[in-house]
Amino acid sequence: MEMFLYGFMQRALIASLLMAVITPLLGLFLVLRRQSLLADTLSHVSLAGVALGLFVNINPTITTLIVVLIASVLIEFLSNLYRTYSEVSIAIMMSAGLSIALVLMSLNQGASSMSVQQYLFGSIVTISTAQVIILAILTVLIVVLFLLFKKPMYVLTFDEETAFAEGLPVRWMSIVFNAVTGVTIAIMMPIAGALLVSAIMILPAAIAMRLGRSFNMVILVGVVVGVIGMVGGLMSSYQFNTPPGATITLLFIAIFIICSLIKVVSVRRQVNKQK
């Protein structure tokens, strides 16, 4: 029994470290592009993919990946259609994803409530070896893409007009970024849960932006914060028998509050010194 629990915790720890690397890399660009709600939207859309998979009796991971890829293209199309009000595309896709998920779940009476809850709330402590391998492959892929396209994405994020003037494929870059984010959420969802995966993706980047003074420093701090939050939350959930995803999220929020308070105090001290 102890070896059984040890195996589960070992896989959960590896998954936590992998997600700690992924989340700041994607989360920072989401925050800087003012697309923090994109992660939440794609998690709702992913629920529609899960419901579709259960409805047609296909592996939900496959249908979820297909659905989020289609949604990524639609979000970019709607963003260009409502260029002045880009948040409209987020609202439309979020409501559509959740509505489709609820309708399919209601039509599929044979679906197990446990299957649905697994994707809603996630369970990092029950992660399988196959899921760890997929997550590891995804981590390597995202790190490689980040190293190759960091500069173009940096330009696109801060000045889209300059990126277009330099000949960068702005629309395709946005679609690919949305797709990579969607695939990441689809793979992380059974682990972190659809309700919390967006928080786990955004919070490390938000904390790192309070602490880092340069782009590269923010990425590095984000990874460190991610490791502390993921591993600390996992260990705390095991110690106090609480849901892992919720515990990790609460720890990130606590770190964010502490860092924000420290930042406010330090700024006030500098102002007082200048006086």
The other form holds:
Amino acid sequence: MEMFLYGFMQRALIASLLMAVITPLLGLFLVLRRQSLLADTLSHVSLAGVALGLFVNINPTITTLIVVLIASVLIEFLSNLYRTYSEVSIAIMMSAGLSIALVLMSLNQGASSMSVQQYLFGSIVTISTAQVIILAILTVLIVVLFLLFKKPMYVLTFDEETAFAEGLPVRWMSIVFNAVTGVTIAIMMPIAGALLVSAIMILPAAIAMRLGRSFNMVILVGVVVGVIGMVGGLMSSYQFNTPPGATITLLFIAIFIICSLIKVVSVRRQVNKQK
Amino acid sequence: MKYIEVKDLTFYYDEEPVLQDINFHIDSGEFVILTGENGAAKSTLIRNVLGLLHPAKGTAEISKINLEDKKLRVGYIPQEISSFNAGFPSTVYELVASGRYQQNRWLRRLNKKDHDHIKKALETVNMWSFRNHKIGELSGGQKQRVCLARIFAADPDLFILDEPTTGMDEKSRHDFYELLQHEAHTHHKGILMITHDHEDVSEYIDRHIKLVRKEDSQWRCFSMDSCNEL
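We have the form predicted alone; now please give the form predicted in complex with the partner chain.
Then the entire complex follows, led off by the chain already shown.
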């Protein structure tokens, strides 16, 4: 535990706990709406925002937020255009985001490759106090939004047409949800990295869905799994001197495999008992 | 009072005409069925009514207010609603309770009256004992009954049901039709139901609307058979 005597590890621990709360709240809806790749797409788009910021010499966080918000609206527009094959919008935006990022980076020879790498791979241990504060504000915002809109989001996730018939503004809800996810990814990207941020968003929810019976229980289990994965991964990365983002992701994958195996064994036992 | 009014509705899928010159209305207190052969665009018609699709010509409107001059609540069961994701992380009770959210409960907690409605709805479809089961663990027929319980718990003014009895046995179907008839005639609800079994339900309904292929049309185009209205 002496690792947490260091200031950078204390900040990393606080960030881990905050992300452990945020990720299952958004991740569960992403998984249930079959939008697991949306997080990946928005992280690629965020990279374009970073490249744009470095290119025009503006704080990349600001340009990333603007680009991600525009992308959230575009994704909703495209998924309505290709209603039957809504994943087309995800594919288009993902490739567009990455292409724009690569072109802008190649045009911007002066930019430090360190800056780009920082956003690509991220590092929770280099997080600043200001970033922790922004993450804390985001966490409060998302928890409040979740408590306010859990019921409409539940119905929207269950069936969009039913939600529409019951008077919910389905399109606006989708746009706002995409935007909140985009802003979260833009803020988490320098910490978790563009390449791994979606895994950190999705895996706690996917694990919780295998363990929880009710909707509320899944959320609770997701937060617990998030804390175990984030803090455990952070400690392991310090201990074994491995990249934190990758270590956290691998720990989540290990938890996912173990939970899936336990579930399979318990279902088989139940079936055998009934026989 | 007219709960649904469709006037001169024509609908195209891309270039292909699908529905032409459709006119009908559903009043409060009426139990009406909509039939037609497979592919007769029955679901397309009610999706136009709900505003999920938009007609090329004409109008399809649902009344904004109910008999009591309050906001009209719509309960909709889409076709194959019960085939939703088996992994949906919800108990039967949670799903049926979500039907009550329409009653100004989107931002408020459910009260005792809401819980009484939920219990009654689950008992109506004989699913009360399954209330703590995970939705994904139920059979297709049981899921269908849970979806019906959800709509009864919602207590809407207007029911729009797309083949709601799929997977139900004969007795359950007749109990369900009787309940709908009671909702229409006693509680003045408006009911529009798509079904293939019009003979099965004929003793309970007030009107029968049938979509038929237009004789002069080379395309897949349907209009109404007004002669079939009872």
